[in-house]
Amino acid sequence: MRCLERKDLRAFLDKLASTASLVAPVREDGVVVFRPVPSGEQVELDYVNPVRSAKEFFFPQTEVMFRFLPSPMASITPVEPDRQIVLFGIRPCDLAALSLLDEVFLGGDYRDAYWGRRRELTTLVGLACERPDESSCFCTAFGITPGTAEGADVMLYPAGDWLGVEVLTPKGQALVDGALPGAGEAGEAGERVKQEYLNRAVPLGERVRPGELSKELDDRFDDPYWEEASRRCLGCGICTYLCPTCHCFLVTDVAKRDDGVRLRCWDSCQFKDFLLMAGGHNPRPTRKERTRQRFLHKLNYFVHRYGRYLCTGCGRCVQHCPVGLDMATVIADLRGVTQHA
């Protein structure tokens, strides 16, 4: 593990911005979001988590898949990303979310070329979480900690006036060799700091651990709880749009007389027309079915298919759901535990 003096962090970011498109947390209108930045000067370093996750840089909210010309002879021109990106400041919960989405977009028989290409072009610089929010963060419920580096190419561990720099992949090695050629070794102090992050407790996560909940939910499809929970839901979809692991989308064509594009756009299982069919049938006609789908997908269906919960405890739903129907609350309700004990 190498050592980066905190006073040299801006220069490190400037170096990254000079060699690739740097995406990092910035503060806009009082909230922190990921944005492309020209230098390290604009980068925000005091934050729990950006309001939106890094997912949108691999799976954009609206994405052009290809362009087509209908006449005189049909032709299709794929649109592929081609810029190198360094994505700086990703917290462990969002890193884990990208790994989960790799299972969806790159696992199995079908490989999503758009997701895969962006993943190939992007180097991920993770940042251990110095101050998890005690009222919203619950990463440890899913085996993640403030120092988990799963999915990162480089992981940074803040420690007072310096940061430990751990290289985890060949891509990360190339980045560090280019931007920190003279960095010293952190030695035992670096390993000590890393272990402190890995062992750091997150109170809400300790209280709402799902345990074997996925197995229990095998027999709870018709549980009265879904009707009770659905009465609170507004169907606004903010939970799915801010969630780092939600990945529902629709595909639509937009055509003019002489050209057109096929678009992939985010969608939400919480919208009433999400499954509406051409003949008028809707398999999830009421809010009860839609509420049940969201939570059973993350806590049961995904586990059966991939062996992991589709949640990383980032806390965005806890912070932003207007009626408090968030994942931590629902897990606590289903397990019969008191969330804020």
Partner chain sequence: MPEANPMMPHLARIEEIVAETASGDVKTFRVQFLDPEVPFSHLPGQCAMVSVLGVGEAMISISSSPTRPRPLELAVKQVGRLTTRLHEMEPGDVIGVRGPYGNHFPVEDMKGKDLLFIGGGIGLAPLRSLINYVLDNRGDYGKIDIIYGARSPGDLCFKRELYDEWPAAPDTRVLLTVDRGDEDWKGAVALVPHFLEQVHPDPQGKVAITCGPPIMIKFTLESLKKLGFADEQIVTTLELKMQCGIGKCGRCNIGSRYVCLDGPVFTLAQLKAMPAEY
Contents of the next structure:
Amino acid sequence: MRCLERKDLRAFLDKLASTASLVAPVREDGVVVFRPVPSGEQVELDYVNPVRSAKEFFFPQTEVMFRFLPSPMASITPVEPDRQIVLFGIRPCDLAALSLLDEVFLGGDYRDAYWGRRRELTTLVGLACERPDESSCFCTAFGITPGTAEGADVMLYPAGDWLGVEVLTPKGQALVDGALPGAGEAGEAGERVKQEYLNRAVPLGERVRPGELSKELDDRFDDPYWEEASRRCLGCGICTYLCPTCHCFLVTDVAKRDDGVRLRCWDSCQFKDFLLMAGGHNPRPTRKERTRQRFLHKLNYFVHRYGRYLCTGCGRCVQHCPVGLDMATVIADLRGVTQHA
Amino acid sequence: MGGELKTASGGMTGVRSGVGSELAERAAGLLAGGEVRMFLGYGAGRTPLRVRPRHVLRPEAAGGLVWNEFCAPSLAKYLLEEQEEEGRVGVLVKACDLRAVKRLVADRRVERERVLLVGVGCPGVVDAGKVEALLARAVPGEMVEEAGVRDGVLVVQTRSGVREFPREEYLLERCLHCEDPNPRDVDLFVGPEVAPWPARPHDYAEVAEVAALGAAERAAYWDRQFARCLRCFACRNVCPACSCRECCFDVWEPMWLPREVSVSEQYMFHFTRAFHVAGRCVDCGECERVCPVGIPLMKLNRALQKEIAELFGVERPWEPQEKEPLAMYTPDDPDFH
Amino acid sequence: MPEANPMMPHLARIEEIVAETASGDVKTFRVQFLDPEVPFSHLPGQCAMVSVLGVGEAMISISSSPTRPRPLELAVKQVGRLTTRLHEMEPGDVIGVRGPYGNHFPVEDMKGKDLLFIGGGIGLAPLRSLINYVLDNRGDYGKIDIIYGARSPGDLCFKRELYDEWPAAPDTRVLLTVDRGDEDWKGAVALVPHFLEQVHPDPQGKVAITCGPPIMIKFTLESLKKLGFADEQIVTTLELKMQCGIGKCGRCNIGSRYVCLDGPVFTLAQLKAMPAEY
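For comparison with the form predicted on its own, would you give the structure of this protein in the form predicted together with its partner chain?
Every component of the complex follows; first up is the chain already shown.
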């Protein structure tokens, strides 16, 4: 592991910004979001997690899949993502979310070209969590810790006036070789710092561990809980759109007479028209079915398909659901445990 | 670190939260007596700063109801969905929430006789988002262990100490403008009436501030706000003036609003929404409160409110009007030629 | 990237359009890929994602048999935006097609068995692919009964096959019914499930394959149970809204199954193990 003085962090970011498009957390009107930045100066370093997750840099809310000349003449011109970016400041929960979405987009018989290309074009610089939010972060419920580096190309571990710099991939090596040529070795101190992050307790995560919940849910499709909990749902898309692992999309064409684009856009299973069919039939007509779908998808269906929970405990739904119908609450309710200390 | 907070000298002693069990008893009585099939109130939330809406169907479950300074959410919008089922629904309303219910009734989307309004005097509610943001900068990561109001000051305990927040700092913005904290014309009133406090006038200062920017700066300001928009529709879904059976944003043929998220579509969404609720917005601020990315939506609503107040001489455009200025026509309309 | 991108449709020209019903609300589109090398080989029951560029995409079941691979045939009922646009198109117009997607009817497991087809309205489209496949491999399968119904005689699809081709095939019966007859109609007037009970097929050695509107399927399944068919002997297809067809968009799940990948063909035994959310 290398070592970077904290005072040199902005210079390091300047270097990154000078060689590729740097995307990093910034504080904008009091809200922290990932934004392209021209230099290290604008980067916010004092944050828990940007409110919008990192998924949109790989799965944009609106993606142009190709251009076309509309039917009946019809011709197609492929569009390929081509912007190289360095994404700085991604947290372990969002890194884990990318690996879950790799399973969806890159696994199976069909490889998603857009996700795949954007993943190739991006170098991820992770940042271990100095201060997880005790009331919303719960990554440890899913085996992730404030220091889990899996999926990052480079991981930074803040330690007082310096940061440990761990290189995890050849892409990361190239980045560090270019931007931190003279960095010293962190030695044993670096390993110690990393270990501290890996062992750090995240209280809410300890309280809402899902355990065997996935199996139990095989038999709880008809549980009255879904009806009861769903009554307070507003039917908005905050949870699904902030979620780093939600990935539902729709495909839509936008066309003029002689030019058009096929788009894929985020969609949400919480919207009432999500499954509304052309003939008017809707298999999930009420809040109950839609609420159940969201939680069973993450806690049961996905586990059947991919062997993992589709949640990384980032806590965004916990923080932002206006009515407290969030993952930590629902796990606590379903397991009959309390999420409060 | 971002900010310094004032440490409370008395610790948590004497901090009051909640007004006793009267509400729970009344709700249980209404349910047991069959006067309502459901009671809409508040239950404890995930932190002491927050509550969550609670739909109570059985008298035994009424014990979980709370009423305190953290009961910010308006429950009015739930009435829309609950009307789908037979029977009468009891709902706890603050004075501001009552305006929202009146809105839904005036728009003929909720039948007044199918609602039992239980009013409560409100001392002003805590803007949890604002307080959490202040705490996050001062004591990052720390969980709120206890919170309550003492002598008009919000006292919050976290691991590292007890802090206090003055009224101006913790109150939800709508409370600063509140003219009468006691809902009138309700079916029942629980607890004591609350003495009004000096209300901040509706002077539209926040509108003037944006209006004072040059055109380019103003465009940049809104571009930046809307660029954060998720198009999650939380603002619409929580809004008591957004009660169309079918919202134009959900119509696919013709597609008024493509799912495409671009600057122009964001303007289309937000401006359409603001114009559609113009003259009917009750100034509850719920849209802005639930927005996860901090878009100052009330600036749009207030800008239109201000126009309506000035054009039509409406004194309190946030109150449902006897004669809706944008929903009626007279030959002496200044625009009539 | 274009070759490796499963979301990219292949352009295809409409060669011929056949109105199947008297009202014209169902049409068969015979299409050829502009590039004859496009790798597209399907099995009965599979679907294709059809694009009208400028309108969007919809999943359509393939009604031609793989034994008669080109042109590809798609029978489409006009129900929504895309199908309406498609119905306005003319021979020579170009659309997009990608796929084939989904599983297929268990043509191997069905070998040596008698087959009972029960179709309603446009639901005959995927069955037609299988029927022609079976007739083209006639020696592999036992007796064939085709029960088919529609609202009125004019709503029956694939009339040439119904009236001429299929009844003339060896050991093959076609039994038609309509909800409402007209003066020329000599056949049965009954809802498909009732008609099925009148026909009273013996479940011994049979597989029943049913496809049609949801309400017909619901009652047909009940009738088949009454007649003594086991859940494993009953095969049906599901239709759900889809966007990608390749298990990414999260739209068409029923429990942990995706209709686009694990369906559209399910046995009743499989359906019973899934939540009834379709």
